[in-house]
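One chain comes next, on its own, written out as C-alpha cells in the form predicted alone.
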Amino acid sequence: MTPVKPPDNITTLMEARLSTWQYNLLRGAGQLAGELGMRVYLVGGPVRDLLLNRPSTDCDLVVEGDGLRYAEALAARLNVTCTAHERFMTAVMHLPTGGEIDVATARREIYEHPGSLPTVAPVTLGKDLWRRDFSINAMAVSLAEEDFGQLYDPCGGHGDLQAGLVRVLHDKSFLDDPTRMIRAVGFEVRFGFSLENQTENLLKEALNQKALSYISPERRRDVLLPLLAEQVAPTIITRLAELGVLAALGLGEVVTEPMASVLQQVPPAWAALEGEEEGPPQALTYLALIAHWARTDIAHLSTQIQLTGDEEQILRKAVAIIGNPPAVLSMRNPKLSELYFTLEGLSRIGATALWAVQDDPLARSHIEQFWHNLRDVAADIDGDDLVAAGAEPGPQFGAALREALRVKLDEAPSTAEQQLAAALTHLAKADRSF
C-alpha cells in the first residue's frame, strides 16, 4: 500500500491510528523523560507501520540519556517488570497484556568482525538512526512535550516507503549483520516492496563472501522461522531462492514453478488439518518440503538452522513420507485399518506436507479422514484384558492389540468381546508358530 505523505509532525496521524491506551502511553513516556532530563523517541518499526497505516503492537523507544535508568523509572510508573541487558544498553518491559516495551539508549554499534555481536556506546539520536538496518526502519518520532509527534528522518526512510524500496544505510550492513539478508526479503515481500538496486548488489556480494557462515545456527533460525510462519511464506521462500540466500543456508538452489505451486498449498493444507494457529509448526512444514526437494540431510539442516531433537525426528518422518507417498492414498476405498496403520504416528507437519504435495483430491480426502477420524482411535481392550483372559504377557501383546484395533476399524460395529477374541486368536497363532 502507498503511504500518505505525512507532515513533519505526525501527532494527528498518531491520534487517528493508535489506540487510546497506546497514545496515552507514549504521551506519558515523553513526560517521564522530561522529568528525568532526557529525551525519548518512538523509533523503527512502529513509526514505519504508522506511516504505512499498518497495525502494530510494538513499542520501541530510544532514549537520549541513560536508557536503563529511564526504563527502570518507566517500569515503576507502569507497575510492570523490567529486564535489563546492560551490555547492549537495552531493557524490556513485560506488560500484563502480553505485549512488550523495548527501551534502548541511543547508541552506536561497532562490529569487531562480520557477524559478531556489537560493542555499543551512547550517541545522539541521529547517529543511532544511521547505524540501523534499513532506511524504512530508521525513522523516529519525538515524544517530548515540546515537540511531540515531530518526525525525524535523516536517512530518507519515508521517501523509500513512498517508492516501495528496501535500502541499507551503508555498504557493510550485510557483513555487520548477515541476518539482514533474510530480513530484507521479509520486508520486501511483506510490504510488496523491492530491494533497492545497490542494496541487492551488496546482498549478493555478502553472499559471495559467505557472510551467513559467520553467524550461529541459532541466529539463522531466529530470523528465518518467524518469516516461514507468515502467510506470505511461499513468496518469501521463492525470493530467498532467487537471490541465492536459500542455497547459502543449505536449503537448495532454486524453487521451480511446480515447487512454488506446492508451497502455496501449505496454508490450505494447514487449515484442512485443523492447524488454526500459526508459528513454528507451519514453518517446519515448509522446511520439510524444501529439504525433500533439495535432498538435504536433516542432520545437516540442523547445523544450518538449529533444530531440537524432536523437530529433527518430525522432519525426518515428514521428508520420508512425502518422498515415498503410500499407495493407500490412491486407493478408492481402502480399509480403515490400512489407512490408519500406514499413516500412524504422522505429525501435523508431516500430514500437512503430505497433503500439500498431493494433486489428487482422493488422496487429500484420505489424509483428512485419517487426521480427523482415525488418528486417535484406540482398541476397546488393553493388556490387562488379555492377562485377565489368561494370556501370558509377552512381546506379542503389541501385535495382538493392533489386531484388536484392526477389528474395531474394519468390522464396525464391533464389541470389546469381539476385539478380545481377535487378539487372543492372534496370540494363539503366534504361539503355534514357534
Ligand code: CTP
Second form
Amino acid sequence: MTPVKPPDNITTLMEARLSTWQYNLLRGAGQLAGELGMRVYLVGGPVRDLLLNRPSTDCDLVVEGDGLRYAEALAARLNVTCTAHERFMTAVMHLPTGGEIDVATARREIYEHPGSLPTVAPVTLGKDLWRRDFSINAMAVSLAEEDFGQLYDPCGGHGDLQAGLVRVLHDKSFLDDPTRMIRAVGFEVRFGFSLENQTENLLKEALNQKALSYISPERRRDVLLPLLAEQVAPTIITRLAELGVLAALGLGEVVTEPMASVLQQVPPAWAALEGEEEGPPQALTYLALIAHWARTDIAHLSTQIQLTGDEEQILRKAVAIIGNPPAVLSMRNPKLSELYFTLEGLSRIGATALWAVQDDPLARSHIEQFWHNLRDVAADIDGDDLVAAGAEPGPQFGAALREALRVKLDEAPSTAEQQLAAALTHLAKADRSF
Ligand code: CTP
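Rather than the form predicted alone that you just supplied, could I have the structure of the form predicted in complex with the ligand?
Okay, now the whole complex, with that chain kicking things off.
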C-alpha cells in the first residue's frame, strides 16, 4: 500500500467528525490560549481516533506554557470545576455532560528507574510528543486561531495508522513504562493492527527483564481491567498469552483454541444472565476463567493486580464452581430446590463463568433458570411465624426455614400454612433426633 501523505490541516475532518459542541469547545480553547499568550493542542488518543474515523469521548489538551494556569482559566470560562495535579503539571475538568477535559503542560518525563513514576519538566510540543508510548498516539492538532487544525506528526504516527502498526518511539519505552506492554496489545487488537517488528522484540526483551514486576499492582490493574471490559477482550487475552504478558502476570502460559472459544462465550453469558444490580465488572469473569485454567492462587493474583477483598472472594467461589460443576446441571428435570441449593449465593461472575464453560444447552438453561427465576425466591414464612406457632427459637430454625423454601420451590403452588407445617415437622424431627 502506498502511504498517503498526512493531511497538513485537518479542520475539515474535525468539522465533519466532531459534534458542533466539541468543535466549538476546541475553537474556544484555542482562542483562550491565544489571549493568555500560550498555545494549546488536541493531542494523543482523540487525534488518532479522528484520523481513524472512530468516535472519541476524550478531550486531551496539551499546553505550551503554564498548563495549570491555562486549565484554571478554561474551567472558569466553562464554569466547571478543575482538579490540578501540580506534581505532574496536569489538570482535569469534569463537564456537566459527564465527559472530561484533560489539560497537561507540554512536558518531558524522567524515569528514575524502570517503572517508577516520572518527574516532569516543561518542554516544547515536539519533545512532549516524543516521550509518548506509540507513534499513533504521538500526534497533535493546533487549536490556535492562526493555524487551527494544523497536524503535528513528528514521529510518523499517520504513516503507522495507515500501515496498521503499533510502534514505540525509543528502545527504552517499555522499560520506562511497562504498562505500555499491556496497552500495546489493546491497540493492536482494538484496531486490528500489529506490533511493528522491533517493537515486538523490545516488548519481549522487557518481559525477559521482568519489567512488569517493577510497577505497582494498582497500575497493572488500572491498565488491564479496562481492556478486559472491551468487546474484544477474548482476543486481547489470547494475544497477551501469546506474547508472554499473561504469564508475567501469573495468569498462565497459553490460551489454547478451546479456551479461546470459551472466552468468546463470556459476552453472550453476560447477555443471558443480565442483572439489575451494579456489580463487579465483566473483566472478573475472564479473570475467573484464566485463573481456573492456570490454577492461579487468587491471593497471588491479588498481589499482581490488586483485587479488593470482595473481588477475591467472588473469584475464589467462581473458580471453585467452574472447576467442579455441580451434577444437577446435567439433569433433565432437576428439582428446583436442588438447583437453588446448589447454586445459592452464586455471583454474576460465577454464574457467567459457569455458563461460558458449559457446552450443553441444558446446563446453560438451568443456570439461566436459577439466575432469573430462583435466586431471589424466599419462603413465605420467617422465624417469627415459627415462634408464633409455638416453636422454641434456636439454631435449627435455619434448616427449618430452608425446608419451608424447599416446599415452596418443589411443591408449588404451596400456601404459607403448608410451608409452616413442613418447617414445624422438620423441627419436630430434629428434636427427636437429639
Ligand atoms: N500515554 C503514554 N504512555 C502511557 C499512557 C498514555 O505515552 N502509558 C500518552 C499517549 O500519548 C496517549 C495519551 O497519553 O494517547 C493519553 O492516554 P490514555 O487516555 O490512557 O489513552 P488514549 O491514547 O487516549 O487511548 P484510549 O482510547 O484507550 O483512551
